[in-house]
Amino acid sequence: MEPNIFTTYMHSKKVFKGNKDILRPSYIPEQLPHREEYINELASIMVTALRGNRPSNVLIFGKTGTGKTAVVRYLEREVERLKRENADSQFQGEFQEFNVHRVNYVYINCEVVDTHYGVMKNIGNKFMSEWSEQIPFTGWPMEKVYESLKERIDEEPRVVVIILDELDKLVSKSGDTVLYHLSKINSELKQSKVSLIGISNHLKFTEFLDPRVRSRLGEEKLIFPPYNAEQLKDILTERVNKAFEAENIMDDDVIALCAALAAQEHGDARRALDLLRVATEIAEREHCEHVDTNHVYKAKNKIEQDCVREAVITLPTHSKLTMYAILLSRTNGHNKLTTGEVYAGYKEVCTVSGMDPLTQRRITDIISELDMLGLVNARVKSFGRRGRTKEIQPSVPEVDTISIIEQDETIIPVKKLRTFEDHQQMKLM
């Protein structure tokens, strides 16, 4: 009998103890290190939907893993610890004056929902009740949905907390309307108050919004400071303890080294955390028993290439196609290219594809947003009467973004161009 395929790797040393989820960024710990100081102004402004009144809207803003999901959430867990604690009848003599069963949380993903009626339609069918309706995915008009949302959370005395993560991500996207809606509902509401909490890595798409939502969305601001390398140290340290079934499984330099280099990106601890996480799955899948710097290293590389590989696949097949002309440029030996080589490629790109070549002032837009997103370095580069356009070079492996791009079915036949004549410099208008 032939030996099942996952017979080696079963019997390997486990390193990780029951949980590997812990060394996951969404992973709420029972602590935040080094978020006490938010962790306590947050509550003292929130503290007021435990006494039946409306706390202040909240604008919280900070750089990627800062630790600003993650600090909302702990204290919407520490609400339903109270609830659960509140069942005591020395809770209840000791805190009368508050009822925690009437708060309520509603936390949204504005990445992920980023419409105005997916943002109401989440909302209210938080509040169903067995005699309501369902809102549907679609087909409601906006004002019913509005309406069904305002019944729903006014059907009882009770203050709604909603959570808008990645806010600025709906606005870009959707426009502020829904923001308009939900700071002014509260003087449509009877028996119940809504409070907003948004979350956003940007501390200017406030400059976006009207002036009406702008003035009672921000009624209080927190920003979070990145970690620096000390912290992310601390933090990585918590959860290894956790996380791992020996104290010595890893070399201590490993933990720093995944902090150092967290600490040179912003300080961000979401990457720590997956360095370390990676890093360790590496080890595992290698049969080692302990985790050492190499591992780390080569967790570096593969995040990396994972990035690099899902921002690629997600262009749309414009981008794609000029991706792959400067690409397949830079493999023929031409290592600078300016913005009018880029379209002479593009254009023959989209020649052997079989599709419509956009304008140059539109590939020139493609240029920036791709190197907005890293894939390609884009300077300008001025040539005094003459104009000025720009030098790009690709900043992502060559020959392993060329074949990624390739198992896209639309560009299939792009293929078969491996090579491309020189073109002369078209000037940038």
Ligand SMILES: Nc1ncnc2c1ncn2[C@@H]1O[C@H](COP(=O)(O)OP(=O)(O)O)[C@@H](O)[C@H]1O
Given for the second form:
Amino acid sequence: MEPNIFTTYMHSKKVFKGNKDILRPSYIPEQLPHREEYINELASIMVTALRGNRPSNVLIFGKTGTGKTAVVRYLEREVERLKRENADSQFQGEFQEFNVHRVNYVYINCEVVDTHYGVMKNIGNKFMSEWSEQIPFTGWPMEKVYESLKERIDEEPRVVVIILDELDKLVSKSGDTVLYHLSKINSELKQSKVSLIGISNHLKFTEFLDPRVRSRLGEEKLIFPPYNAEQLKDILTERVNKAFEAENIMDDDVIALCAALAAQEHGDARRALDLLRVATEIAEREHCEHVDTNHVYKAKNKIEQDCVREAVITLPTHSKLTMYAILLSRTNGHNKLTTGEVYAGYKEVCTVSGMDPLTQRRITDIISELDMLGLVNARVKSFGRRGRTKEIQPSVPEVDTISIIEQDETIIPVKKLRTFEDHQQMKLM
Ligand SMILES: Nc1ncnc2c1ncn2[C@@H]1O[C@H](COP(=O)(O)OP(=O)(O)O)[C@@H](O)[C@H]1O
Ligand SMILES: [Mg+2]
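Please move on to the form predicted in complex with this ligand, as the form predicted alone is already shown.
Let us now look at the entire complex, which starts with that chain.
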């Protein structure tokens, strides 16, 4: 057979036999080490539903990668399993009195579904299999969507557990109207009961809620702490054993290193798994038979670069222009910039690109935002009687980031500035 461009890659896949998808964040493992306590606590709240009563509403908080989504989806799967077993054999014991099939879980990721209408539509359609009866994507008045949702839920006695994951995203985008309605829906239902599980990465998000909504929603609260390095090691070890057929694919210190790096950040299991998965991919591409710590360091770089890329690409135009001015000054040999210098550079880039510059005050705010995103480092520096200013430095690789910014088509004219300057420099040399 003629060698094909893919042949080498297809061959390289064979190095680590197994299923790498198991290392992806979307995979929900059979066991969740170090979360047993929270699973039990949630199960003890949710068991009320299996008895036909309304469980308390729950708010779950915790930083990214602390297992919030994994835990609620794990419980959802357990309920489904119970239903299957119940279908096979006569259900025993105290749960006999209520049919477990009347317990319904509705999971919604509010990062994806982030409008009042969308959330209501998704819940309503969960109880409607006929395509022709579905609530349409848009077009119905809110009132009609809400009435239809209530009607559907209340058709027969059920307990509906609605999980709103990434709830802070919904609230910051669309406010708390949907929560207001959902949290008082029980007073309008005749035979069904609804309970809510809200999940948020930020503890403070409840400050943005109407006080009534806040108290109804937070009947129970759970806070998931970050994982430490030891715990991350357990999580990774279990996943690796499951993902690969052969043992000893990883050098001994690989898992420990991934765990340590992720623990340094904020105990993020997702980051730990990403490091491991990307390291494996790099090792595979290099046709190595083992994953070693060098692969992990390379993975760390790659992930960081991807993060920078993502952060820069999604910046609003004037933030990009500000970032661009900072990077260009740096490549022109300026080390630490004051706010005034950044502003001067920014105005210049604006002129060349034909845009009206914002005020210096706005640019000062933008610099703080860039600082928070980790793209620049802005330290307040005191100059004695002359007052205080900021010392601003990019904290990302300059040349790479410049080329990312230049991919923005509205910023093409700014390119001329650099070529113009290069030109000037060339002439001087
Ligand atoms: N205790 C755990 N055991 C096994 N895997 C876990 C555990 N906690 C988190 N994970 C895994 O880490 C990744 C991120 O977890 P996730 O539940 O999505 O975090 P969160 O929702 O808090 O941001 C997922 O792949 C998940 O399966
Ligand atoms: Mg999550």
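Bear in mind that the values here come from a model prediction, so they are computed numbers and not experimental data. The term rigid core refers to the most C-alpha atoms you can superpose between the two forms while keeping them within 1.5 Å. Numbering follows the first chain given and starts at 1.
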| request: Classify Ala344 as shifted (yes) or not shifted (no) between the two forms, where shifted means its C-alpha moves by 2 Å or more with the rigid core superposed. | output: yes
| said: My question is whether Ser129 is one of the residues whose C-alpha shifts by 2 Å or more between the two forms, given a fit on the rigid core. | reply: yes
